[in-house]
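Starting off, we have a lone chain in the form predicted alone, written out as structure tokens.
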Amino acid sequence: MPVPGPGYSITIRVDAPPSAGVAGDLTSAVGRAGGVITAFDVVDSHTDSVVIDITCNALSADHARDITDAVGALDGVHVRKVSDRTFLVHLGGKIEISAKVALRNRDDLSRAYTPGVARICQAIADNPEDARRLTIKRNTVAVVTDGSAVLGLGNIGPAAALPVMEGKAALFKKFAGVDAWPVCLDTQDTEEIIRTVELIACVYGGINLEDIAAPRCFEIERRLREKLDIPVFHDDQHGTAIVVVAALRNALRVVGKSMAEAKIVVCGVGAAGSAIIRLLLQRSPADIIAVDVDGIVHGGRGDTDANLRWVASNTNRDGRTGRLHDALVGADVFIGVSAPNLFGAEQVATMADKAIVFALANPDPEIDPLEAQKHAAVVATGRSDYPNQINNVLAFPGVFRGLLDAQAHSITDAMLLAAADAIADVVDGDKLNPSFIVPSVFDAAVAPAVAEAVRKVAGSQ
């Protein structure tokens, strides 16, 4: 099912006889080890020798390594180097700080600085809401950590957590022109945390908590609502969820089903399987089968865990018991945020008639896509190659564009939804099909379609 992508791709430098066979020869080893070619190039040339760049996708690192062990065993072929490119870009990071005011002259900086400055401070000082005027913290978020649950690497730590939070800051400028700014916490103790934030938030618009485990993070979240007087927004919980509600919103559109009918099986309940049943119970279907490692969710398996109990009270109406295959039966959607090759195209076929799923593990799914089409009608994942790919960078810039710009203090379940029903209408009728419920990440209107939705919402509570 994997295929060759760019995460894992490199450029190898290599010394190679100067025969017409040449470039047959590279290309063709490659081929074997089963990289993808994306670049050729030859960037230097003697009579002896041609010096050859090429550039391809790999599996994994060992894959990386085999394609390079392939074409270095050429006859007359001596591989000089090998880069990384994923390393590359990440060399000093990926996001800097730059000014906004030009600092040409003595007058200049008497304006930005001294003593021009102390009028900008003495003003906030005698009314504080002017910093969201006169500072930053107008258009900043910042991006919190404790590194406790990074992408699928888990407990790493905030050092090793930095480079997706700064992808996470970059994602924010590149689609709704915000500044977000990585704050990653070297503690996993949640008052710390709490307090930690609480410190810092006078600097920042709003708080974006992002990779914190489960059940540490709803508490966090919660604390930290109650306390700041600013938006704050767990994404691996509610962006995720605000996408999912899109995509599902346009593919009970294409199977032509409505949500008050849709029995709809949730497989993870941790941060992102919690806030997704919260989000979709404000849209009432027919009923929720929540699945997590220990089977079915329901009010007699006796959980201790806070978050699993609300989940039984709210969901699975008939009281269901068994293994995720039980509660497939019969189900119309699937949506999964949990572990890999949980179950096949055998258990899809005992779900209701066009049936939805929505196999989102990263990076390998609950079931392979190409299993799942052999009976759902429509298929999604997590990745960027397959159809439908359901991801956050859909709802988290455009719900703080409009946040930041409504200079609200808080977020709700009514925002939320507005965001996800603005991501489901940039799809409309002219294009939705099974293989595009979803818009693209790169889709201009995105972000400010969701921005305006927030806003508008926020603007009237």
Ligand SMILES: NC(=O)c1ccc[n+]([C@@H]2O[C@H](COP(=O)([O-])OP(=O)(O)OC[C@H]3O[C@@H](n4cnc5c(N)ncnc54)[C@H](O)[C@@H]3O)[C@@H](O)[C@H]2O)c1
The other form holds:
Amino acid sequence: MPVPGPGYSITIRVDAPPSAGVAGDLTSAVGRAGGVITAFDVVDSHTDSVVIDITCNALSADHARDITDAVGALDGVHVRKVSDRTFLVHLGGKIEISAKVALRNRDDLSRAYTPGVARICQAIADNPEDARRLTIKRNTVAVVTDGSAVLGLGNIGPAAALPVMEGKAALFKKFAGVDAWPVCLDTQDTEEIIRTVELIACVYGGINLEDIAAPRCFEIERRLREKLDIPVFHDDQHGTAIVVVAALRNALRVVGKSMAEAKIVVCGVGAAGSAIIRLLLQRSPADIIAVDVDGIVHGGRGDTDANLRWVASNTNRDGRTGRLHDALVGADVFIGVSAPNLFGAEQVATMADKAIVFALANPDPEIDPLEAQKHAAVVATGRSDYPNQINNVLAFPGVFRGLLDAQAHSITDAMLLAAADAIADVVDGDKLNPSFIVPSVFDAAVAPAVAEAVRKVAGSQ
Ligand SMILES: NC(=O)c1ccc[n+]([C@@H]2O[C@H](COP(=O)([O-])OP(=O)(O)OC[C@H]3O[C@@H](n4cnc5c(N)ncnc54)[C@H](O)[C@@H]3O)[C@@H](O)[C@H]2O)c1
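Please show me the structure of the same protein in the form predicted together with the named molecule, now that we have looked at it in the form predicted alone.
Once more the chain from above appears, this time first in line as the rest of the complex follows.
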């Protein structure tokens, strides 16, 4: 199912004989090994040899080694070095600070720094609200993690989480002009995280919590929302929920069903699943059945976790019990944010007519999308190599742009729903089809539309 992608892209530099057939031999070797060539450059030439850079996509680090071995095994070919292009992108980090003011002479210095800056400090001391007008606070967001649930890698700690947080900061800047900065905390103690964020919050106009494991993430967000006068948004929860609600609205339009008649199975009741359920409930679907690793969530399970208890009492109207396969029978919609390879085409066949399947577990979805397509009318995944990618980047840049512009002190469900509608509306009726229910992450219309929607709701509150 997976195809070689740019995440495992390598450049192999080889010395090769200057024969007429060398290009064919090299490209065939890469192709036979399953690599996909994206560039082929002769970088130097001598009478008895040529130096060639072959750039290709692989499936994995092991696959990249197999491709390199296949190239090196050709007669007269010597592999000089292999560069991993993903590592090259990360050398020295991905973001930097740059000054917005010129510092050319003593005059500039006197205004941007001492002695002039003292008057600005005094103004803020006299009127703390001026911090939003006179400092970076008005456009700056902290991307806070404890490194406990990073991508599909799990609890890898704060330093190893930094490349993800840098990437997030880069996306904030690229898509919405927001200055975001990674704050990777070397603690996984709930109280320490809350206290630390509280202590640094004065610098920021918003807090984006990121890759903090459930159930700790729920309490951290709730308590910080109570304590701080700036919006606190756990992207793994609400960014996902916004995009899922947007995608579902359009998928239902494609199949001609309404939310009020939709029976929805949400598999995974962790950070993402819980937030999806809470936001979907605001749209009053016919029913939601939540499923986790222990099966269908219902009141009789005796769950002690507060989140699961809330889900049990707000979903599953008919008190159904059993496993995921039981929940799927007759369901209009499956939304998976759980684990890979949980079911196959035969279970999709038991769903209602024109079923919708969002299999979002990363990197491997709950069902192979090609299997799902055999019976489902609309299929979405979290992957970039399939249509209908459910990606949080559609939401968080615009959400924070809107919050910062409105100088919002908090974030509400009404803003999340407005953001979801704005994303859904970017896909015009004449573009909508089973393979296009959400806009591309590169659609420049998305972030401004989301920002405008959030700003409007924030302004009316
Ligand atoms: N945009 C996206 O595509 C997107 C966004 C968020 C999360 N995700 C993916 O969703 C998954 C869950 O993320 P999370 O942060 O909510 O994780 P989490 O650890 O907080 O929750 C995982 C949930 O899945 C359930 N689960 C695990 N194995 C299961 C099984 N075999 N059957 C049924 N349920 C099972 C667990 O009980 C738990 O409720 C991950 O794969 C993540 O990458 C994708």
